[in-house]
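Given as C-alpha cells, the chain that follows is alone and in the form predicted alone.
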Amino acid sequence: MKILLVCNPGGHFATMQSLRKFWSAHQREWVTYERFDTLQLQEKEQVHWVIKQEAREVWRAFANFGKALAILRRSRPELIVSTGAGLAVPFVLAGKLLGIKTVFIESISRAEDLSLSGKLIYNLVDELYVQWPECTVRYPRARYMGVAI
C-alpha cells in the first residue's frame, strides 16, 4: 500500500514519527514544511514540500489545496494519514475530491474537543482516530484507540 503522510511540524510531526511501526511497512512519501525538525527527511524519505499553513491561515490553505491536488495525482496514493494540524485540511479536502482513503489522528492534547482542524474534516474524513476516549462523547463518529506516543 502507498500512503501520504501530512503533517506540521513539531508535535504532529513527533506524532507521526511515533507511528513508525505503521508507516515503515508501506511505501510512502510526505508532506509538510520545512523546519528545524522536518529537514532529517529528506536524507531518506520522499518529501514534498509546501507552504507553511497553521490554523486559520486561509489563503495559505487555498494553495496548499492546489498543491495537494498536483501532488495526489503525481504520487497517487491508496491511503492520506494526517495527525494535523492546519495541512491535514487540504490534503483530506483534496483527497476525498479523487476518491483517496484518509484518515486524520487527532492530537494527544485535544482530550475533550477536536481542534479546529479535526472539526473541518469530521464528517469528509474516512476514519478519525482520538487519543482521549472522552472525545467519542461529542463526536460519536471519532475512534479511541489508545493514545499515539
Given for the second form:
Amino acid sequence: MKILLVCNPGGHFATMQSLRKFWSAHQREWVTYERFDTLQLQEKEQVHWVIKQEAREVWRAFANFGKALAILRRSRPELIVSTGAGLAVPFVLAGKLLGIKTVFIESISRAEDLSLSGKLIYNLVDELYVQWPECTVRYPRARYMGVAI
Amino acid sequence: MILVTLGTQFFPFDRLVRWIDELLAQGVIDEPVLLQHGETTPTRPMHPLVTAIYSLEIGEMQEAVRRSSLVVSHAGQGSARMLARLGARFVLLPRLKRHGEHIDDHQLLFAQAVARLGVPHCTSRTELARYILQPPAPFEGELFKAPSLADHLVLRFG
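We have the form predicted alone; now please give the form predicted together with its partner chain.
Let's see the whole complex now, leading with the same chain.
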C-alpha cells in the first residue's frame, strides 16, 4: 500500500518513527518541515518539505493546504497517517476532499482531552487513535489500541 | 551529583537554570550539578559546582543518569521514558507556555498524565527544593507497559 506519513518535527516525528514496524512494510512518502531531526530523513526516505507550521499558525496552515492538494494529486497515496500536530489539519482536510483514507494518532501528552489539531479533524478523519484509554470517554470516535513508543 | 536536563528544544528554559543557581546559592544543593542546557545557554556565570554542557551523547547521558543521586528533567517524553527505563531517581519539571518555554502546555499535561504511573513532577521552586532534599525512590517498572499501536496498525493495514 502507498502511504503518506505526515508529522511536525520533534515529538510528533519521534512518534512516527516509533511506528516503523508498520510503515516500513509499505511504499511511503513523508511530509514534514526542516529541523535538525527531520533533516536526517532526506538520506533514506522520500520527503515532501512543506512550510514550517507551528501551533495556531492559521495562514501557514492555509498555505500547506494548497501544498497538500498538490502533493496528494501527484503522489496518490491510499492512506494518510499523521501523528500531528498542526500539519495533520491541512492534510486530513485535503485527503477528505480527494477521497483518501486518513488516520490520526493523538499525542501521548493528551490523556483526557484532544489537542487542538485532534479536535479540528475529529469529525473528518476516518480513524483517530489516542494513547490513553481515558481519552475515549469524551471522544467516542477515538480508539485506544495501545501506545506508540 | 545532580543531573539537570533541559532537552534540546529551541525555546529557552531559563527558569529552571535560575532555580538551580538559587538553590546552590542557598545551600539546598551542596553537590556537583551537571547541566545539559541545549538551546538555553546560561546567561550569567553559574555556581562553581555547575558543569554546563550543550548536549550529551546517548551513552554519556545514560552514564550521567547512573552516577546521579537525582535527575531533574524537563517533561519531554523521550527523557521521561529513558529515565524510567534506567530506574533513575527523577523529577519532571514541565516547560510552561506562559514563561515562553514551549509552544503550549503539553509538557504539563504529560507530567500530570504520568503522575498516575508514579512519576513525580513539580512546578515551583519550593517543590523542587523538597525533591532535592528528599529525592524520590528509583523508578520501578515500565512507564508505558501497554500494547503497541504499531502492532495494531500492522494488523489493520498490513
